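This document starts with one chain, in the form predicted alone, laid out as structure tokens.
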Amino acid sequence: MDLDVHPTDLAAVAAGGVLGALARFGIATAWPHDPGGFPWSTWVINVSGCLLIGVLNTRIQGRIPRLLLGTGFLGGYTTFSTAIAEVSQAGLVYLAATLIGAVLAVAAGSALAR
């Protein structure tokens, strides 16, 4: 298999994605939830995560540092997916508050980056 992908690239994703994942591993490992409450440590991530994506796309503007940071270093720490399947415990107002809360914190951070 051919990837046409240069190895800087694949390098900035993959070193970034290591560290956005031991960065969530460690919050979600440090401020754990009871089965059936708040996922607190979800929420928090993703919305960081968004307040970052706000502040990357506004502020940066380097291919390797929008790799690294962005692709790499936000896609290893955000975890929508987690926070799709917490919803089965945590209920409809989890969704909204992780949706609304994503969506603003992308607004936010994007203008306090201007």
Contents of the next structure:
Amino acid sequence: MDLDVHPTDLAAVAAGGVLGALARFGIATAWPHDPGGFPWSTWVINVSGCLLIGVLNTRIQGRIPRLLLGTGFLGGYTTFSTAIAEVSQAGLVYLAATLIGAVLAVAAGSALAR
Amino acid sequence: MTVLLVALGAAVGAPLRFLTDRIMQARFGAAFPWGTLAVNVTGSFVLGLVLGLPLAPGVVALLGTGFCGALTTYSTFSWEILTLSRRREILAATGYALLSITAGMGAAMIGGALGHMLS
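The structure above corresponds to the form predicted alone; please provide the structure of the form predicted in complex with the partner chain.
Shown next: the complete complex, the earlier chain at its head.
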């Protein structure tokens, strides 16, 4: 299987991913939520990241900018695993609010960028 | 120190997501986002396991916040739902969203139960 993965591509994804994860960590640390409360920080991170990827993937065509900012930064910034783990505490309203917010945000971001 | 552990985990998690996506596309094509589904479900399992085990906060930052956070993605997930919808593949878009969420929840529960069992 020839994947044809360039080291530059991997480096761009890794660098963006680190910055995105640090941004998420910074927001989550500055804005903690009560146990059992609505995880607003994760919700805002995921929905804002979805809005931004809608803009980015519609507007930006270059391979490296998309890998650095989209796959890397926004991929590291948004999180599926935490959103799923938090459902056991915050409930199905949070699960639905994240999915609906994400889909509306990505559609809005893409529409804005057109 | 915690910041470095988050960064280190993300430096592995994000490229691993990228490589998984490439491998899944090479094997199964690009019609359905199998790569994102695989990393999101796997990451949910690993995070469930990490949260179920009595681990030090630094290890949770490395594996949970850093690695699982960067391995999984909500932004690409939602973009793929939009892309499938725009191709009028409403069944695939709905199926992808529901499969990701239910499989992710199941994987997180199994991971958590396994973590509690091992600790």
